[in-house]
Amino acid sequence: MAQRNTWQRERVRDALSDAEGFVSAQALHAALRDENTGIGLATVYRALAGLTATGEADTLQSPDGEALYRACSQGHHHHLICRRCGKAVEIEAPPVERWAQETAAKHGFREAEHMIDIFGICAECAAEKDAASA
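In the form predicted alone, let's see this chain only.
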C-alpha cells in the first residue's frame, strides 16, 4: 500500500535530512516536539518506515539494538559508522556484492539481499580519545 505524502511525512523527511548521521525515532521525535510541530511518535515511526521502504532513508541497528535512521543519498550501499559520535560514511563494496550473490546461488537462493554496517571509531574520535588518555 502506498503511503500518502502528508505534511507530517514531509516534516519528518526534512528533519531526517537535517540530522547529523544516524538518529533514533525518539531523538527525531524530540527535535520535532521542540519545534512544536504536534507530530506524534507513532507518526514519526510510520513516516520513517515509509521513507525506508521507498529507499529515501537508511536504517540500521545500533550495537545496543536500537533502530537508527538517516536520509539516504544513493542506491544500495554499506556504512562505516562511528560508535562514539555516530558519523557514517557510505561505502561501496564490490567484492562483498559478488560474495553475497555467489554464496546465495551456491545454496540455491535467488533474489538475495544483504546489509553490511561496520562499526568502529572514526579518526576524529580516536584522536580525542588518545588525547584524553595522554
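Residue numbers count along the first chain shown, from 1. In this text, the rigid core denotes the largest set of C-alpha atoms whose superposition between the two forms falls within 1.5 Å. From a predicted model like this one, the values you see are computed outputs, not experimental measurements. First, how it differs from the form predicted together with another copy of the chain.
The Cα shift for residue 37 between these two forms, taken after rigid core superposition, is smaller than 2 angstroms. For residue 10, a C-alpha deviation below 2 angstroms is recorded between these two forms after rigid-core alignment. With the core superposed, residue 100 shows a C-alpha displacement of at least 2 Å between these two forms.
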Given for the second form:
Protein chains: 2
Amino acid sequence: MAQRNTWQRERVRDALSDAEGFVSAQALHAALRDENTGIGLATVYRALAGLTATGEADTLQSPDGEALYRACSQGHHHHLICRRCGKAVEIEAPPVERWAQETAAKHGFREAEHMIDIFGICAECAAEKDAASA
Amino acid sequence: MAQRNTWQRERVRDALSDAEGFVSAQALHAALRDENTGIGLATVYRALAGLTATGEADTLQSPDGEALYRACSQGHHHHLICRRCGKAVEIEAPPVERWAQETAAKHGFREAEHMIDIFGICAECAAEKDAASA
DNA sequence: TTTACTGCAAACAATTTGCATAAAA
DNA sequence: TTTTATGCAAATTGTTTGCAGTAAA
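The block above covers the form predicted alone; next, return the form predicted together with another copy of the chain.
Below: every chain and molecule of the assembly, starting with the one above.
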C-alpha cells in the first residue's frame, strides 16, 4: 500500500512540475530518456498512476484520446488549455461549480462530478501564428 | 467527397438515435452485429467519422479513453451523463457560455471552445444501486 | 462505368501486465 | 529479509488503414 520513494518516481514528479502544461506519458518518458536515465515507459505510467491516485497530479483525456497529466497544486479546479503548445492555466469558478451541482440535482443526478475545460489558442501562439501567415 | 447513402450508414445513424445516451463505437458495432447484420467494425468507425464530420453526431472522450458518440440535434450544448448507463441529457447554460468566453479572453486566449460535461449517477441507476445494496 | 464504400485482416498507438531482478524498508 | 518497484517484452484494447471486391451514382 505504501508508496516507495525511488529516484524514478522523483524524476517523474520533477519532470511533471517542470512541464509548462499538460504532457502525455509518452512525452515525459521521451524527455527523461533524453537525459540518459534508462527509465522505462511502464515505470512512467506506474508513477503517473501513483501521483494521480495521491492527488499530486491531474489527468485529462486529450481530444485525440491520449491521457495528459499535469502537476497539480491541489483541490478542485479546471483548465484553460492552449491547443497548440499545451500551456494550461488553472481557473476557478465558484459560480460555475454551484451551477453544475444545481443542474445535476435538477435532473435527479447524484454524485455529480464535472469537467470543465476550455481549449483555445494562447496569446503567444496566436502571435506566432500571425507572424507565420504574414 | 460526397457521402453515399448505404444501408450500413443508415443503420449506424439509426442505432445512434436509438441509443439513450453516449455509446462507444464498439457497443454500436456489437448491437448491430446482434441484429444479424454482418456489418464490419471498421465500417462503423467510418460511418461515425462521417456523421461527426457532417455534424450529425457528437463525440467526446470517456474518462477511460474510449471515444463516445451520440446523435446530435444541432448547435452547441453540453451534457449531463450517467456514468453507469450512459444516458445523457443535453443541457444549456447561457451564463456559463458567457463565463467561458470571458475567462478565455481575460487570459488572452483566442478561438476558445469549451467542453462542459457533468458525470453522475442518474435517478434510475441510483435506485437500482440502492436496491442492490439492500 | 466510375468512384466511393464495405469487410476483413493486418497495422498501429497508447496503455497494461507478467515475470525475474533490483532495491527500498 | 521482506516486500514493493523496476525494466523489459509480450499482451490488450481502441482505432486506423490497405486492399480486392461490391454497390451507389
